[in-house]
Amino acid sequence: MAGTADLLTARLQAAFDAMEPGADPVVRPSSRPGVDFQANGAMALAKRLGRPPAEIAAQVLASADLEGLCRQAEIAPQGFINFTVDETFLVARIQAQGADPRLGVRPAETALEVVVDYSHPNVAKEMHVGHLRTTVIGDAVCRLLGLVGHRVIRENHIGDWGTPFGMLIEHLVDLGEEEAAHELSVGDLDTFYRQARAQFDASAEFRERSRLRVVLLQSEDPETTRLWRILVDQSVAYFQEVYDKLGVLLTPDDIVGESFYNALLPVVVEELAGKGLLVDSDGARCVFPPGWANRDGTPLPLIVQKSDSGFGYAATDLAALRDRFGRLGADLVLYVVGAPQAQHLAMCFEVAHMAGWLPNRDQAVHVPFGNMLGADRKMFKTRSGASIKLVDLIDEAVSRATAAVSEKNPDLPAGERDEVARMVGVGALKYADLSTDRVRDYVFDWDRMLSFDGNTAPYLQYARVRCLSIFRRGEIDPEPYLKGTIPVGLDHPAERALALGLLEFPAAVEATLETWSPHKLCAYLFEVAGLFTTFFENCPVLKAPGPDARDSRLVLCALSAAVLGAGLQALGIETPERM
């Protein structure tokens, strides 16, 4: 189901195309009383054609088919066109949206196989706040892709290989397997890693053991592999505890670590060499994709194999691209990775395309994001300057939400209060991140994100609770009001505005997926919550003037709850029944 604005644009497009192919009607919602939409495209077109804007607008209206969609269209002296949507059309669309289990969201025309690469913790290292953005943005993207019918393959590309593992395995041996497993299982990954690093820096004997252990690991020595497996398994188990607290879709089955691609690295080198793409540079084997240069203007290399014959990150990333478009048969791969990796990924994509592994360049997409900042607008850390554990941030959010929920509704039973606080705290943490344009940095602010006012998860969650509370107070089942059979009246401006807003849900989902930008869906849901609040304050429901008005308004309440719930669920945010 297309949004009303999109339908109006489609109706106007032919008239604009007749004057200039591809001219944009520029349809926008209007804030003028009695006007629903405004088309501003005639003014820009008139300037390009050298004609009066009102003349262009008149020609558009003379040829556009608005039958059944608009009951009124007026040309303003400046040349923009005001439209009022036909109420019969609005009512029919509202009823159809309520009766549709998908709330009007259209399945994709072609279901794609989409690999989403996100989260990326490192074995034997703590998950910190730096993992929040990739994890929650990636999770929301996966949910939205699934919502429109794409087949999603989640890949958590964890760091589970490399020279540090010689050091970590030797520390495990010194500590004892049982004690090491205990430290890792309780999430004390930072201590484990720091102790190993301290030994490595202080002891030449330990460094030599670590070096030899790396050789054994790379040669697949059974005992060394078993010890490595302990590190990986304990770390993965801890990661899952964090994911479960955060309420994201990732599971251990989604993990595809760097080690997975080891056997493919020689193949990558062989195939690149066979295609004549590898160049020796200071002993290293590199590819020089066109378009990238160092500061001095010399070509910038992508190092595939280092001078010591070891493989760099680029080799692993190329192997992953080869595997995803080959074995997995991906139609699209999304990399939810920080903005600083833009150049590296772009070069990898280009080399993969040159090698024939990436059929089309636009099938691999970097979905970058900015940083989470503290109040000082620097990287968000503890007062001592240490990285903040992600699990501690989640626990703090729930703790603060418990206090906020208790203050707002002290009568909630303890068990229900704790569950509501979990939803509110985790939801607030996610929404503060997702509601910011992902390419921008944002300042982390506990008070703002947990507020029940403004563009926050608690505000949206509470708006949905207000919808449901009407049914609860009236002891009414909301389900019959989503069947599309109850007549709807839109006499009050607040009713009409809410109906128009609800109908834009499918368009908001499409707009979000067009640019992989969850903040667009957040902005839409915030708008709907505001429209419902205005409706709630101006249009009595249970005390409506007559049963027909009551039932009509209950339809709008039920659909508001459904849209807010579905939208938040698509962002990975749970919604309580009461707060």
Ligand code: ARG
The other form holds:
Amino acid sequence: MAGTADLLTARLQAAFDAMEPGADPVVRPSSRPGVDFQANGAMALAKRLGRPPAEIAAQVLASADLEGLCRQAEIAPQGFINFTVDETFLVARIQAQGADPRLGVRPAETALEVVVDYSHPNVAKEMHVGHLRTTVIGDAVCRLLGLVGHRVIRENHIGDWGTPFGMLIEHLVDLGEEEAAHELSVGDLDTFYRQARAQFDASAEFRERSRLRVVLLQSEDPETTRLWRILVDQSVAYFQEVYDKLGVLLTPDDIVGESFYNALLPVVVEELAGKGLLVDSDGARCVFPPGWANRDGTPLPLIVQKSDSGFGYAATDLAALRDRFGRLGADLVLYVVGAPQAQHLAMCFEVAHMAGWLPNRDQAVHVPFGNMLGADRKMFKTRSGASIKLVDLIDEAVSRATAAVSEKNPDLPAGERDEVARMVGVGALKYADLSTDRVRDYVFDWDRMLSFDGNTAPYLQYARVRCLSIFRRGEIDPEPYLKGTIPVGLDHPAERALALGLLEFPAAVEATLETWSPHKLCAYLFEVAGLFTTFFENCPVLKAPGPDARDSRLVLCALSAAVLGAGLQALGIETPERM
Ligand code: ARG
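Condition change, the form predicted on its own to the form predicted together with the named molecule:
What follows is the whole complex; the chain from before opens it.
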């Protein structure tokens, strides 16, 4: 179901095209009384054509077919056109949206096979706030893709390979397997890593053992592989605990770590060499994609194989691209990875394209995100300057939410209160991340994100609860109100505005997917919650003037709850029934 604004645009487009092909009608919601939308496109077009705006507008209205959509269209002296949507049309659309289990969201024209590379923490290293961003944004993107019918392959590209594993395995041996496994499984990854590092820095003997261990690991020595597995398995079990706390879709089956591509690395080199793309540079084997240069203008290499014949991060990413488009048959691969890796990824995409593994350059997309900052606008750290453990952050969110929920509703039974607090705390944490344009840095602020006012998860969760509580108070089953059979009237401006807002849900989902920007859906839901609040304050529901008005308003309440619920769910945010 297209949004009303899009439908109106479509009706006006031919008239604009006739004067200038592709001219935008610029349809915007209007806040003028009795007006729903205005089209401003005539003004810009008039300027470009050197004609009076009102004349252009008149020409548009003379040829545009508004039958069934608009009841009234009027040209303002400045040259914009005011439209009032036909109420019969609005009501029919609201009925259809309510009766549609998808709430009007259309399945994509072609269902694509989409690989999403996100979360990707590193084995035996703590998950920190940067991993929160990729995990939460990636999760929302996966859910939204699923909502419109794409097939999503989640790939958790964990860092499970490389030279540090020599030192990590030796530390595991020194500590004793059992003790090491315990430390990792309870999430003491930082201590483990730091101790290994300290040994490595302090002892030449440990360094030598570590070096030999790397060789053993690379040659697939069975005992070394077994020890490596302990590190990986324990870390993965711990990551999964964090994912479960966060309520994200990732499971152990989604793990396709760097090590998965080991066997493919020589193939990557061979194929690149076969295509004549490899250049020897100081003993390293590199590709120089055209257009990439160092600051001094010298060409910038993507190092595929180092001079010691080891493979690096880039080789692994090339192998992953080859695998995703080849073996997995992906149509699109999304990389939800921090902005600092933009150049690395762009070069990998370019080289994969040159090698013929990536059919079209736009089928691999970096979905970058900015930093999470502390109140001082510097990188978010603990007071002592250590990086913050993700689990600690989640736990604190839930305990703060427990306090907030208890204050708001002291009567909730303890068990339900804890469940609601979990949804509110985790939801607040996720929503704070999702609601700012992901490319920007954002300031982490507990009070703001947990507030019941403003563009926050608790506000939206609460708005939905308010819709539902009307049904509870009236002891009414909401179900029949979403069947499209109960007559709806939109006499009050607040009813009409809410209806128009609800109808934009599918368009908001589409706009969000167009640029992989969850904040667009957040902004939309925030707007709907505001429209509902205005409606709620102006239009009594259970005490409506008559049974027809009451039923009509109950339809709007049920649909508001459904849209808020579906929207939050698409963002990975759970919704309590009471709070
Ligand atoms: N493991 C890396 C890190 O924590 C991120 C991996 C990103 N994905 C990729 N395909 N390069 O920084």
